[in-house]
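Just the one chain here, laid out as structure tokens, in the form predicted on its own.
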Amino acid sequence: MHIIAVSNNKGGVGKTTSTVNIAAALQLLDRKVMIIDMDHQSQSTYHLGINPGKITKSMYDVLKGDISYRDIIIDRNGLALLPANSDLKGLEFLPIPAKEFLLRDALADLNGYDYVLIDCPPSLGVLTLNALTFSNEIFVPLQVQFLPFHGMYNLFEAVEMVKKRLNKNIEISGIIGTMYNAKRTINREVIDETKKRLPGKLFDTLIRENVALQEAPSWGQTIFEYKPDSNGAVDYMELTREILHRYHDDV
């Protein structure tokens, strides 16, 4: 079971878009997939057409230990979702020791899935630390601009801390270039610099700028449901095939 945290401490880089659409592509390719929404803004939950305000039990209740994760699984056309709502922000203030291990402990018996993707909040707080402690690896969506590129190194430093203290097996295994426009010099320069400084980390498939990717969440749909013939759908399917190839899972 591949447990992948999709994380970047900067917002607006395509983190939730990547989580949802990679998961959807994996499901279309006959893999059994779960999304865990660990963002108190409930972005993945919204993206899949579920109103967090109408959810009475969420990941917050699971992390507190009040219920099992099985009690909140939503089957979204074969894609499993552990939803979030705004209650998650209260985790920071709970007087519980070793809060970084709550997710790992709550999902200790999770099985039956080929891929688990965790949508992290755009910060390096306790929710993200829980995701990194539970995961095998990290995918980092990177908007191919100058400031996001340099801001990404804050995450790299946090991961080194997690490796030393919480999860020695965690690795940043892939960087996903998002919002790419080949006509922009800065986009091409950031891609070249990423390949030079972090060899082997950047996926070859780049996610092009695509209006449909921005519109799909407002309809509560994945890109494959909303516009399956769009560049966004083509790119995320190609990226997912590349991911499977890295895992030798493309047979």
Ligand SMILES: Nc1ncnc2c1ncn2[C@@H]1O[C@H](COP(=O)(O)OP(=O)(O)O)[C@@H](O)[C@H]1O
Contents of the next structure:
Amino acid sequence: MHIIAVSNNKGGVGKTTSTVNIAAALQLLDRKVMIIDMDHQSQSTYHLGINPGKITKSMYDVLKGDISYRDIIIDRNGLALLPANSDLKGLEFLPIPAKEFLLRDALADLNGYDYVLIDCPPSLGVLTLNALTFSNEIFVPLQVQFLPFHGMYNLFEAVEMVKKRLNKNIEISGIIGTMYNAKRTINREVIDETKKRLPGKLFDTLIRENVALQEAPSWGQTIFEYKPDSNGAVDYMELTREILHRYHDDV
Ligand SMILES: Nc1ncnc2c1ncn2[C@@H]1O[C@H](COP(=O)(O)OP(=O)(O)O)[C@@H](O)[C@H]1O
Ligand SMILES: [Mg+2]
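Could the form predicted in complex with the named molecule be shown next, to go alongside the form predicted on its own?
Shown next: the complete complex, the earlier chain at its head.
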């Protein structure tokens, strides 16, 4: 089981878009997939057409240990979602020890999925630490429109800390270049710089800037449901094939 945290402490870089659409592509390629929404803003829950305001039990109750994750699984045409709602914010303030291990403990007997993708919030707080403690690896979406490295070093530091103290197996295995626009020179510069500083990490497939990707969440649809012919759908499918190839899972 590949457990992948999609994380970057910067907001608006394409974490949710990548989580939902890579998961959807994996499912189209017949892999068994689960999405865990670990963001109290519930963006991936919303993206999949579920109103977080109407959810009474969410990841919050699972992490607190009140219920099993099985009690909140939403089966969305075969794609499993563990939804979030705004209750998740409360986890930060719960007076329980070893809070970084709540997700790992709550999902200890999870099985039957090929890929588990975790949508992280844009911070390095307790929710992200839970995701990194439970995962085998991290995908970092990187908006290629800005030179973003100083921000990313906070993430690298956090990963090193997690590696030392919580989960020695965790690795940043891939950087996903998002919102790519070939007409902007800055995009090329960010890509070259990323390849230089972090050799071998950037996926070859870049996700182009695409309006359909922006529109799909308000319809509660993945890009493959909303506009299967769009650049967004083409790019996320190609990226997903590249991911499978890296795992030698593309036979
Ligand atoms: N490739 C893209 N082209 C255009 N808009 C995008 C693209 N990827 C994401 N977006 C939009 O940018 C915003 C931020 O993306 P999102 O995935 O929500 O980021 P995060 O989860 O990191 O905060 C959203 O409105 C989303 O629809
Ligand atoms: Mg998000």
